[in-house]
Amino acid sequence: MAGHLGKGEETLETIVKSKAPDLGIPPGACVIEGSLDPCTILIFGASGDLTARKLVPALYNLYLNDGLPKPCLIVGCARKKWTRSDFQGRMENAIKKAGNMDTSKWPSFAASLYFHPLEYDSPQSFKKLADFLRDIDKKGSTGGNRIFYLAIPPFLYKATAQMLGRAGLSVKSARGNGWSRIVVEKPFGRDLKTAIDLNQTLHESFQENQIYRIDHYLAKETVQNMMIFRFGNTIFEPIWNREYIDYVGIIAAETLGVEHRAGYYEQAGVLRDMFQNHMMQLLALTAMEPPSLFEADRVRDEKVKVFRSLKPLANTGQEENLILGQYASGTIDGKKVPGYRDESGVNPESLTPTFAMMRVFIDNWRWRGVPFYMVSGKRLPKKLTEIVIQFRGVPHSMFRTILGEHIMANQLILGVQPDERITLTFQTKNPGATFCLRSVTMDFNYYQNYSGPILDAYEKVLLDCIQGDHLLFWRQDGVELCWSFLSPILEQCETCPERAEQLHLYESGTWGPQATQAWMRQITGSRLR
């Protein structure tokens, strides 16, 4: 660990450095263990930006690192009339455009590339897809195992998801010829009684052990190490409770504004698009009790109970504890940038908020208390996603006579993104004759001596979904819970008369509305300005 310090703080030399040695580690080390079932990969909307953009490129990836099964095979669907040869030349050129991965090895990949034309709402066209799939998998020997990416808007998601039942495509109606799994993107709904009809839907020719709901921010490295950070290390769990925290900060910026998403990003906001999903998944993790054993459903049990102890907002003051903005015309990296009611697709008076912070509490015996501070927003100043644990000052100061009564209380910070890494900030005495105090930070990398193959979060649950594990995904309660927390939020914000005074402006490329800055300092201290 290497002494990384903010401004205006020393350096701390190295405290520990890993022995470990390089061990030249070879690709597909630490990316599978044992073998893997062969398999087809279907994407539904392969035309489209995810496709080109995460998907294939995934599993590019995967393959240069040995980390796919043999055989597997992987088909686009869309309503292009595209040719097998047209998929595998456009998804051949987002390999290039992606500019970092090497492509001597990608006709090999290519060949197990094929092209289905698709309508989602034709159960011919479903026939037609099911009997390719049945010559396709005599000629590769996947024996029949299947993975359906819906890759498409969520208003095809249920239409999609009955016509692959009613052609025979589920576990259910192929009565159990290989196995077949269903992977869905957010958002999973837009309100409580959307997603119980979605999920209804879903279990019409699914079983819940067969449906995956993608949320990507799981797979980050620092995020999986959260359980292990805290349930595999001593000298952090006994304290991580309301008798030695303060506060928790969990932030999610981004420096970008809706891009081509207005379409999307208009019916959504914020509170959709980032906190029923990705905030609400960090918060769990920072707040869960160990599980019994390290397995999914162990895991998933425990996470539902911190979204069961949720304190509604209705009955804790929901002005006192939730601020939406709305970023207007500002600068990002030394350009000048839109209000998002100028950005194309954006109604001019939209009353979308693309920011909000919220102050939630969880109702039980490790955290009463304890506020949990969760912040996103759009055209914010820098990328960054990161989880602050604000421990508690010390309990009385003998050191007040000569450095005063305050001194700062330890911090520990866990960087999701860009940066993966965990830092803790503690209290130590200047060099010299005089007592002069100095805050120093440990801090460590995820990648810090490590070389074997780093997979990013959409190879990681691609291929936990070729594996069935579920560990990365969401479970329909905790889909319905979290939704049951935020729809009266969402009716509340969305329907009353004082929507537009509620709603507070910022300018792109600060940190949020004014409202906001007395928390924002709270939760970042200096380290944000």
Ligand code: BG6
The other form holds:
Amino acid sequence: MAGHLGKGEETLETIVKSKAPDLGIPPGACVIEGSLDPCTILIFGASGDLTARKLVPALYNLYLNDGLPKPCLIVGCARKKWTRSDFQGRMENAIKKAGNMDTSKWPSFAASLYFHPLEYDSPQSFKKLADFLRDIDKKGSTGGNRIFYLAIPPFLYKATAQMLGRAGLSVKSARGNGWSRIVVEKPFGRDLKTAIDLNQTLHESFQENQIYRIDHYLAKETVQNMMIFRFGNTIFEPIWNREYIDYVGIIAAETLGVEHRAGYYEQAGVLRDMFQNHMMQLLALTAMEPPSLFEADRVRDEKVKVFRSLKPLANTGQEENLILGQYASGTIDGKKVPGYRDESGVNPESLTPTFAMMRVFIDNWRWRGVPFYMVSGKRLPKKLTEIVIQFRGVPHSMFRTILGEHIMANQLILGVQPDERITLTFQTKNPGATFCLRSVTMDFNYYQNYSGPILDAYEKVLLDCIQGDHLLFWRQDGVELCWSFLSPILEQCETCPERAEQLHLYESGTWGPQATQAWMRQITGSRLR
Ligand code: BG6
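Give me the form predicted together with ligand BG6 now, not the form predicted on its own.
First the chain shown before, then all remaining chains and molecules of the complex.
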């Protein structure tokens, strides 16, 4: 993660800091901890959606905040026969659409954008790419440092990595004065076997420390803040266990449907799309033991221990621990939306789940018996990602004669999106003569008293990759352990003769299938009405 803790007073974790009057940093100033190596960033899949919506706007925002190396060249690669100015024009529109265009700075950023057409299955084409890179490296003085970002469909990952290797682009430069890194977007395989296979292919050309497996959830502010919250304060850790915590809820709700990604989503479904990666990371951050150092491998070691302790779920009564759903038509934000099976590119009889609620247990000393409810779905009433820590009730109610047995237990909510906040609910007495309890909430908004630039998840992962920091990226053992947990569940769901009956339809704009409502109420109380 960019900017490490423990650098004196300035423990704000981001590498780019500016306009932070409370830290005595003058408005507009930028502080970069350490220098960034000059480099060339190649984006494979430059004509695609991810490049236009996330990657180039993220790079531009970094540029505006003085957070890119000097120099930094960006090369878009795609099958399209675009010219350099076609690419620049499209990226200009994309940045305008993303809403962060500063027209005075655009020309200098555009000057660093290049385009190179590429056939992913042609060694000749990669050879030309190598020549092209040598050329612009010289002109741009990037020292041969290169990042290859795979924003291409997953079926092209293996071939592309092999082609890079064969073209001599994956190794440190012959003169030993350049590095190369490869960034792989999810999904990393579609089950344990394919994940191992993909990894082996990557390793034919790249070493482990050259591979960056992205999970953009790890770079979300509140997700990163989890570790500071848990391990930078003394008061939470002693109660962060089965003695005090009744259950944990991890929710990632979306209003979006499948959009234009039916081809991918039909094969993936919610379990591969959200659970194998983002949900597992949220779970690990909530449940892991304190690492001995805030350092990539120590943190990833602790996460891996959580994955290893997951109690297998396959072959338990499925409906007890896993409920799957698919959205039917309905209304979102006042607009009628079609059901999943009516979306373009989706099989009209599709059994792909767009919603899942899973109850998992972590079999270790700290968590034995505490249910972790994980819920994610598309076309739910609002975009909301949060982690709910539900504490146990008081062991003895001394107020029972006045208030009855029921006193609401404390609840801590770590809000990831849309609001990055932490709230703690506890009981107080209502002012006045009568003795009445009321629940009140202590609320901390993450951006309170902070006016500096805000880096989004993609900006952070790109920056960390430039810095060679693996903290926000998956390690292969974690990927494989999560697949080991999920693959049998997927197999069971996908081969079960009652598959159709076990898929619950839910109306778009509601909080998922009827069958999950009791769990949902338990996790979210009345907040989600
Ligand atoms: C992606 C999934 O990884 O995460 C999408 O493929 C999902 O289906 C998205 O919509 C959610 O990300 P965020 O940052 O919008 O919560």
